[in-house]
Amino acid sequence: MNPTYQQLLDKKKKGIPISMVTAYDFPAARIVCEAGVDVLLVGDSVGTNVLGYESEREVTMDDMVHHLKAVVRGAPDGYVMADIPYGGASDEDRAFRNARTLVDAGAHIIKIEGWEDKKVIVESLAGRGIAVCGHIGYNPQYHGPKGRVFGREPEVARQLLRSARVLEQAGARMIIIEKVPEEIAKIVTENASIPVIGIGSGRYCDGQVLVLHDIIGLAPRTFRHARQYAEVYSVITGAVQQFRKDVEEHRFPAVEHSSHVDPQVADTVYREQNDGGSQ
């Protein structure tokens, strides 16, 4: 059964803290809601953590809905929420067509990034019976792959704050909150009545967010604000690398890793062979 909005709001109410994984195929999919992950993020760092892209403005909306499915497939029983990616939240219509696309793919929920100039944007959707999350903080598809910390400045902080009361007043049911020092993000999240999901944000957020690859230890480095839980790259490497010679080496495939068949029909299909062929 999947989870409801309703139950992550009351989560927020309780003070029980909110889990969000990224996830961006079938398998990882599969992975995270066994673990029991509140929310599954197709995220559009699909593009630079899978599709090799320089920056997420690479991904495209058929990228998206591509991924979008396999992990719906994945996760039937989960909360996925899944991003539009760059410029395709431009215009009211427009971000409603790519909203409407990826609702239809089977994400519950959409993310937008932007502050509260996406008010109109997130006010339009949510009119219109599409779930929104806003993206506050750093944005990479606005600031570049280079993350960087917004909020130390009263003014920015200040700027943090209205963002997110301007985008909860216009029916946004979530905020992820990226790089903000962690006692504005704690504000934010007081005042907030909706979800606030941190991410290199601090503490006091009503949940936190992380790449899965950054978790599991596939990312090419660690970052500040990610905790590295396991390290399955090397243990990946050496899997492979131990194929390669067990194949070189004559040890794979072994007896046991064949097909047989009865040493008459070898021995009969072998003459004929040998006697020019069949007749």
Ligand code: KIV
Given for the second form:
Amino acid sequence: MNPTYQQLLDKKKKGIPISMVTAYDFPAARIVCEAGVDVLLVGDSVGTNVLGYESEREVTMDDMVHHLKAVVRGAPDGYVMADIPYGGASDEDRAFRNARTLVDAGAHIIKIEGWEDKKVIVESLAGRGIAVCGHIGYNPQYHGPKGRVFGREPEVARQLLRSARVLEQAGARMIIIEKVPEEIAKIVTENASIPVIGIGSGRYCDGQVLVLHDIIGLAPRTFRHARQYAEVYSVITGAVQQFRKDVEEHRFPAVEHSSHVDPQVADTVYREQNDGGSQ
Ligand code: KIV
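Beyond the form predicted alone, can we have the form predicted together with the ligand?
What follows is the entire complex, opening with the chain shown before.
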């Protein structure tokens, strides 16, 4: 059983790290849930990791709902966060409509990329009863697919701190902080009373989020901010290659993979087919 939001908040207060991992489909949701991860994230990274899109910007609400529903079926007890895709929170009504759609599809909290510029949207959603997670630092939807660090310059660092404060005051329940120097992410985390979850933002956030495909080695490339715990790509490739060879060399299917009939039945059918009818 995954935690409730209150339990996540308690973890922050007690200094117990929170874990979050992406899941885009039924089997991944089961795995992430069974592994005891606190939060499943149906991120718009589904676009580049699963759908073959060039960028997160191509992800639609239909894509999100389709994948979110599969995740909820795989992790019915999980605490599930879902992204509003690019352009889906451009005004208050659109943001609410899309957030409502994601909540109806099973999300417990929805995530919106954007810094303090998202204050009004977050305020409006929170005011209408939607649990919202902000996403500051590197925002793939706005900064493009090539990640870079935000917050090395004092003015940008101050802007990050201000954004976290503004979003929390607007009613956000959580913040994801992506690709921010550890020292700045630590100050953001210490100054927030809601959980701040880092990705590529060092060791001192309240929790960490990674993309499942990066953890298991299924992504097309590796990233400095992630740790790869398995090499599933080569395991799957090896298995599929072995299947192909077994087919080509008549080792699959074997007798145990086949079903059989009484030889007399086979014989009758054979003669009907080849001798022009039953005798
Ligand atoms: O879409 C996603 O997977 C994300 C994480 C990288 C935080 O937003």
